[in-house]
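Consider the single chain below, provided in structure tokens and representing the form predicted on its own.
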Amino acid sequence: MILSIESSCDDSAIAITDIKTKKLIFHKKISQIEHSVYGGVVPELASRLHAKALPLIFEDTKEYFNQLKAVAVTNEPGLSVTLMEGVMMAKAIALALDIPLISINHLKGHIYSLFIEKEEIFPQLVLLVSGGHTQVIEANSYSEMNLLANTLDDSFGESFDKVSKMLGLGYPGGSIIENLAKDGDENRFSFPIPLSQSPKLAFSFSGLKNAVRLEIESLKELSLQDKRDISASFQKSASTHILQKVKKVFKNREVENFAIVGGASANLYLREKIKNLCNQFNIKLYLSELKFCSDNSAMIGRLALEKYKRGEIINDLNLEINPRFKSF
């Protein structure tokens, strides 16, 4: 079995995955609700909370110690102070149990959330939408993944968090805005569709976010229905932006399989719009289970199985963190 650790942001998670069967034996996560009062993740607080939560979860894995063949840990990308908490724990476990380390790219882990307890399916064109990233990835195989499009500023998920904060609501903003939008009029406000006239294959949400801010300021005092309508109109514009760029890819490439991954892929409005687009182009859509969309250690463990199978292990403790995304 492989024990996997995730601590790239504000979720502390540990999983254990069976190497032969790919079965998820153990999975537990503690999400840090303490950041909600700040409207976003406070790195130093997140680090302290990981230092408290990870050992508590680890305590529940003792019965599997003698069956562990490796320990996998997210070491890139993410918040440096939170990545370090997971890496330090992984090194301690590897040293104590005399087992190798496996380094995991968090974003590649999200792609492997599609394959938890399943076989890989490649090639895939993947839309990764999260609080930190908005990307289109050409995933031809485990070892061949190419970045086709990236965001120029904010991410899709981050823009939901910021709009939620502008409306005086909580964090994380994704589910809050989505739930408000269900009872809102998405056509009340004509927010701009970012880069709609640009041929560039890229994403941008800063202009849309600013348009929402100006509308909020113009209304001065917001009723609950105002907040619902703003949420719905914003969600429509943000999702339409995603759809326009994905459609551009579909028109210019042969795509058989398409997938959405990442925390913001749990947005049911976006899922439905993407499903309809895939149907138009006769493309098969793959989705992670909702419980595996946000950061989790099950996806880290699933990717670790592939690395272990290929002998991509670290037999010493020389594992560093890489906070910024570089490549897959």
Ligand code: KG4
The other form holds:
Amino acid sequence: MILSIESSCDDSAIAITDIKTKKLIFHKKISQIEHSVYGGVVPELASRLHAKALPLIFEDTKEYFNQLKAVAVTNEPGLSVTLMEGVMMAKAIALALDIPLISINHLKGHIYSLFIEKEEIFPQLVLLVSGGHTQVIEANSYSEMNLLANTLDDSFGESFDKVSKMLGLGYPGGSIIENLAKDGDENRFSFPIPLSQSPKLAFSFSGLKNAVRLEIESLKELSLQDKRDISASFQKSASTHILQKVKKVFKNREVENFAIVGGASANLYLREKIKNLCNQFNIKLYLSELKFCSDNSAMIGRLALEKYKRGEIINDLNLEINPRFKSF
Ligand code: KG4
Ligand code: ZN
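Write the structure block of the form predicted together with the named molecule for the protein whose form predicted on its own appears above.
Let's see the whole complex now, leading with the same chain.
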């Protein structure tokens, strides 16, 4: 069995995955709701909360200690002070149980959320939409993943968080905005669709966010219906932007399988639009289970199985963190 740890942002999670059967034996996550009042993740607070939550979850895995063959941990990308918590814990476990470490790229982990308790399916063209990243990735195999498109500024999920904050609502904003939008008029405000005239394969959400800010300022007193309409109109523009760029990719290359992963892939509005687009192009759509869209350690464990199989393990304690995304 492999024990896997995730602490790259505001979720403390530990999983245990069976090496032979790929079965998820144990999975527990504590999400830090404490950031809600600040409208975003406060790194120092997140770090302290990981230090509290991770040992508590770890205690529940005692019965598996003598069956562990390796300990996997997210070491990139993410918040440095929170990555450090998971990595320090993984090192202590590796030392105490005399087992190797496995380093995990969080974004590649999100891709492997598609394959939890399943076989891998490649090639995949992947849309990764999370709080930290918005990317289109050509994932041909475990070892061949290329970045095709990236965001120039904010990420898709982050823009939901910021709109939620501007509306005086909580964090994380994704599900709050999506829920408000259900009863809103998406055509009341015509927010711009970012980069719609640009041939560039890239994403941008900061201009849209500013357009929403200006609208909120001009309305002054916001009724609940105003908030619903703003949420719906914003969600429509943000999703249309994603749709336009994905359509561009579909037009320019042969795509067999398409997948959406990451925390914001839980957005049902986006899922529905992408589903229709895939049908139009006769492309098979893959989605993670809703519970594995946001950060979790089951996906870290699933990717760890592949690394373990290939002998990509660290036998000393030489493992560093990389807060910024470099490559897959
Ligand atoms: O993957 P994730 O858990 O953490 C990162 O790796 O960043 O993604 C969290 C992000 C947050 O920005 C959150 O607001 C967004 O995903 N999110 C959503 C939805 N659920 C979560 N965004 C839009 N619609 C949602 N339903
Ligand atoms: Zn994530």
